[in-house]
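This document opens with one chain alone, in structure tokens, the form predicted alone.
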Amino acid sequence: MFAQLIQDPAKINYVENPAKPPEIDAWGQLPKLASTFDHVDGLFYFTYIVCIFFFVVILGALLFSVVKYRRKTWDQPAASNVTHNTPLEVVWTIVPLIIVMIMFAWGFKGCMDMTVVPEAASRNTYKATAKQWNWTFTYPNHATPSFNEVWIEVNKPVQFLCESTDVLHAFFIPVMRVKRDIVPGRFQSVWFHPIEIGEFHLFCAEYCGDDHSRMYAKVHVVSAEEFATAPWDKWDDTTPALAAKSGESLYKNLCQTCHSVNGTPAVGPTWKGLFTKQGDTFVGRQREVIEGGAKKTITVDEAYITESVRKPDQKKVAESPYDKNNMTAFPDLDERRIKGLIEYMKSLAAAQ
């Protein structure tokens, strides 16, 4: 898989829509800090200059009994015959063992930090749903959800609800310093204050199946006056041309983890040779599906495709492998959404 993805990475969803890179710090080590979570910070330099510390004193230790106290002839004495130091133990022992609950404590009021979610925060409380291989979010008091990107307002506490629908995933936005695994079947919260205007990355945490690597997000953190706006609900399908281009966006978004529109195998069928343009008329191809566990022939047109989206096995194509592979559903996605998508599907054709 890493091979093929090294061959071909436009496949891949953050080099189409990337994100300005993460700056990292002095040490190399972490993105810049762009909320109020600060101690995670402190956390980890403590924790770091720690293992630092005990790495070299124990390994300065170590070589100079080495070379100190090496054996120079075959008949030479032991140096010394003490086979224990009791003071000495207990230092080794008590020692580590503060410095332990430090780390304890300091990490456990952290993780009451994220997890108990202030009340401003909880007055602004998003929906993020998780699925193979992709984000859904959902946003209050508005109707409209977005996908593979989400946009929040700068300095305004926020609070994200996790759920799953399949398996185990996890909301990991690194510059926010939050991580909140998503268990099927549960709600799982996270909150972090936004301090800083830009684009950061939003990654899924845990391992989900064969492309976890490519669900990725991009977090736009933005000014009040731009979030009243509402940017991601701009549409624009004033043409057919228009709305091609904007279901090109979506595709690239949503659909292309799965989806090819070149040919090459793909967890879905491609997208390649749906329709033919025939003169200035758009024509579906005959396809194979299972429906209610027998095959037939349909022909591919946009009411096949609307409830392929919004409810994908109710005919699943019957060509292997994709008669064994599910599709997630798109329920929330809405009609112009959705004919985004198939104007962007009938201009592949017109491009063969």
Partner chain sequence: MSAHTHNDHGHAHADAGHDHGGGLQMGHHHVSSAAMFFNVLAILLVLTIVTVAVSRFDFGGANMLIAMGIASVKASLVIAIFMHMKWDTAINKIVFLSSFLFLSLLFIFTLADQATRRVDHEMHTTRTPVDKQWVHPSTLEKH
Given for the second form:
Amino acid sequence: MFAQLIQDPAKINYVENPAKPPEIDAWGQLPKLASTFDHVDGLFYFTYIVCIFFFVVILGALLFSVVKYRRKTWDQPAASNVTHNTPLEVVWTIVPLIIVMIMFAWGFKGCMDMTVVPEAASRNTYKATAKQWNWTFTYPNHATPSFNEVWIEVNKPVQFLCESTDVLHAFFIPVMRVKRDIVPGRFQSVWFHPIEIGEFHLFCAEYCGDDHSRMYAKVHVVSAEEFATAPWDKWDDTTPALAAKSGESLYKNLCQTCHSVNGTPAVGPTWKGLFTKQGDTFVGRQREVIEGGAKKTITVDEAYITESVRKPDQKKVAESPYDKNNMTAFPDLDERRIKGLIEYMKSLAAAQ
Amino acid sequence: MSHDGHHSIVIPAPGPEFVPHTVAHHFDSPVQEFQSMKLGFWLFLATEILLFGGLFAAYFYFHEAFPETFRVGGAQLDWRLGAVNTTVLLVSSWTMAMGVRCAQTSQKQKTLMFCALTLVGAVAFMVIKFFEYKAKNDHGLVVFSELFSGYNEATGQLAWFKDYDGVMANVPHGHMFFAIYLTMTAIHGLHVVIGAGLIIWIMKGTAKGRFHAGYYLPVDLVGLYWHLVDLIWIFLFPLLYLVP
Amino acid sequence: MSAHTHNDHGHAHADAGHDHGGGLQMGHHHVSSAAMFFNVLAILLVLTIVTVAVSRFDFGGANMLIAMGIASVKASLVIAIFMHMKWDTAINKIVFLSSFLFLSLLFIFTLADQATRRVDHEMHTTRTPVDKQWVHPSTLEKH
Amino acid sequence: MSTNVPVIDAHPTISEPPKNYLNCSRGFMSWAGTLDHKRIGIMYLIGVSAAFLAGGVFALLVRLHLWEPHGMLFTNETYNQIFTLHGAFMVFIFVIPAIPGSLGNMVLPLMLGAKDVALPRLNLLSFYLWCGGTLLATLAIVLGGFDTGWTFYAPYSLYTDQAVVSIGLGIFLLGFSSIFTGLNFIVTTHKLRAPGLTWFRMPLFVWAIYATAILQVLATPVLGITVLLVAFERLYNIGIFDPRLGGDPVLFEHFFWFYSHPAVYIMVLPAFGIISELVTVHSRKPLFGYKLMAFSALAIAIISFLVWGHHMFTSGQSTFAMFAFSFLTFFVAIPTAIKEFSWVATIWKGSIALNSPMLYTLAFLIIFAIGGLTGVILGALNVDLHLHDTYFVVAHFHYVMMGSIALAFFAGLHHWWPKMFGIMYDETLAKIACALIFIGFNATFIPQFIMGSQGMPRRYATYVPEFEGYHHASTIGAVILGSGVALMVYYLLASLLIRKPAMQNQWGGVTLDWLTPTPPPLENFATPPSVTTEVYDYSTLDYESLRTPVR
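Alright, leaving the form predicted alone aside, put up the form predicted in complex with its partner chain.
Then the entire complex follows, led off by the chain already shown.
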């Protein structure tokens, strides 16, 4: 009935290798890294100052009264019995009204600037697909997608069309001041104009289930020259060892949320012991699976793993809770990368 | 609970076949009691309106989103049955109003008779509803035996929506109309059943002579409830059977 | 509906005036005449026939308006006469009718959001049908 | 002293203590089956306090877990369940019923000069509905918990394999409990006022509870149908919220916030009422701008129906809706600001007693100022695009809900405790507890404002390491806050054993609740009261009653 309640110390449950934290300014705020800064932060500081002003007024009046008019004897009456002061009441109705209307107009103007996608950004459109619990980024005019990491060019407005295949997520890059909930069943768009090179956080800001907090992606803002080399499309598989290494980094980005490599129970079955090394060859283990409602035993091999990545519901591991849990499909993953993952799985056996 | 020194106010019965009514201890007068109860009940009816309002909002929302689905779906309902049911409810609303009127004028036998007629209306409504549901079931538009069997993600098939005749094949999300139809009419039907129960309770009290010109509050309130049930159907009928 | 009578009640608290809505009034004295109830029923049934008859013709976008208009008239009759709202106290009227007011807020804002979302899409985001494969928006714009 | 209201020592001088609502009858059934509003109020008080402590324990677990970036204690799933339980218990089981259910039930009929609420049976029913709802929520924990967050956003709440139906039905019952309480208070206020107690002579607590009741009656049914629809979705896939079946999750958010935004005011308006009472009594000065205060309570109630969309600025509603909702949202700021200013103006030139209820009130005024002003920051559309769903929002609504509403609840509890039981608690401990709560609270949530503005998203079981320092500060603050609450529970319970008698009119109030014997007799007043003076007229204060101990 109860799932495991207490965290397994073996499973360190957080984002590996996040981006470096941005520098914080004297106000405790994030630095100016994108054009959207002006839309948000100008008004933010304005409201901040207005609020501090009113807070100081209220606090000052309170403290002054408490000190000055403290009751000294138990039967002391009030120093004044004024019940109202119409001009004063009118003033403190009208003045806040004017201030908040300024805030509203300013806020709406900024909001329109941030939601109406300019021509330049719509010509540089990415697709961001959110799933429980990872991100897939598809690049404009480039076939290979990237997972949980995205590269964008500095000083070039960019639009993200966000799509969710399951539940609500939200696309949130704090330093770029952009946030948009991703509603399954339709596209939501977000645009911004990065002006500094660096690595930044991309969070999921709308609660989406168990590993909501691990739904993290790293945003690389790079120079035009570096962008031209398509850094997300580097895949070294010249030798099986290098392929396994590439596979490992992909595993950490994409698969680690649900699959352990050391046998720890997780959402999905562990990769430990998928292959065993016999001499120079790797032999897949026997596994009971459910296909089309019927149980059968298969041998783990490359075809099975490829199918499990692309159509995970085809053959489900017949073991609780994996027979009930659903894995998200990765139809975008190309042969070379799947091969890299398999090499990594095999390297796990070799290491033992 | 005893209340020392408290004089209960008693409304005398108009005749030997009736019993007097004692005003609750915390009220100063029968007027205060009557008005309090009635205000409370109107407030309750307001919450009922808002409760159904959520369903109506969903109806309009999806009517706007999938007009074709609602048009084709509405055509599958039998407007004749709907019209008969509307008539039944309207007539029963009238008998209920007459029942309240007879209670107001201390006419015990007539109150009983009109309440009984209202009850007949409630039963007739539910019987007609049953045949209507059965027809939907036979066409696979709402398969009641499969209602809780869920949704197959792989095939995209909904267990309770089979659509044997394929009438909804060419519209998007054909189940949507029937889901809303079922939910609205089922919750309305539940209110009809509750209303029928209340009418039976009222008839018992009337038979004992508890309700008369001096105290007919429960009859009045149940009457209001029954009219509300009618009121909701007045809107449901064109929305589900006619407009789409 | 001014023809209503209220002379046939043998009520202990019978009072002379019917200045409705007075706070200290009993407010529940009104006993409507059976004839009026019957007339209202007749009107309701006629209106039911009308709404069915009208629905056989297609007025396009006006279908919903016509049907809801007739239903509202019927509902008003039920509320005013059968539910005695016409003779009820002011506060009871306010309470019940305000529920429709607040309900209309739910309708207005929710439906306005839905209606204007479409405008939004046409205005400044790319319209991409979800059922289809993702197509790069620049190719979409060419069509 | 020139008032027609009943005299304090109306009961004859006999050796045994006078009969009051506490000692008039004994036995379990005399409580469980009681129709007396004061006893129902006490039962609510026990219930909501237990719920608050449970919710507080969940909160401490959440804070402890977040001590380390990778999460110290729980698996992510457990963490999600715990923060959901914290939210659901605090919102639905504690905050919404807390003040109306306990203090409202206790004080409202007293203030109106009524013998009871208008519908005593319904009152008891709503208490048992509350119990039923709480039971179903607790049952949901046993059935495996629920991890949807207290907002139940579709479609996650439709897909997750947990006990959502049970908690959903629990919330349905809690909703009807709330509706019936509100309905009862509206009828009581309209029909059971004492002679001479005109609308503008009613204490502001009554105004606040009345405005709350309007919201409870008109908004809660929509929550009822929403949770029912979620339950139906899970039971038979209606599809209206499920995008796989053509439904729209944003529609769920509309339905949910149509209730849950007014619900924020269902929670906060009674707190405003309590504070309005307390500032005048403990400053011994008429409330500044009484009429404007009364109207602003109603204005908040009405406007709160028009602003729910500000919870959905990033959710994908249309630009038009964002425009309208942001515009209307700013209007709520006005009556709220009026209230805050009027409270400060009431204290100004008063005779300010620095006893524990007043200290809690002052703490409220400071914390609510921060909570309200940060709300203005969040109301601005483009700023909200950045701050939405971050710890900034978390801190903001805790400043309003925990900092303001719970503190007002504590303030009211300390204020009316001598009235309810005729005994006093330890004032020194009370002041220490108040200081601990105030310091601990700010230490918990100020770091969260900073974190949030730097982009720390809410509902995270683990986080990136740069936020660790802020989380440490926040957790330490939460422990201080928790110890303050524990101290408060201790001395309040201890006062029930020590039984140090309170004064007949402990604080010098002039509203009807202080003019009946302490503790009140079963039907509240020895003789039916009538009112001839304006509200909060401290020239009528009978100073002797401040020194007459309860017998």
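Under this definition, the rigid core comprises the largest set of C-alpha atoms superposing within 1.5 Å between the forms. Here the structure is a predicted model, which means the values were calculated and not measured. Residue numbers count along the first chain shown, from 1.
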Exercise. Any CA movement of 2 Å or more for residue 78 between these two forms, core superposed?
Worked result: yes
Problem set entry | C-alpha of residue 60 moved at least 2 Å between these two forms on rigid core | yes
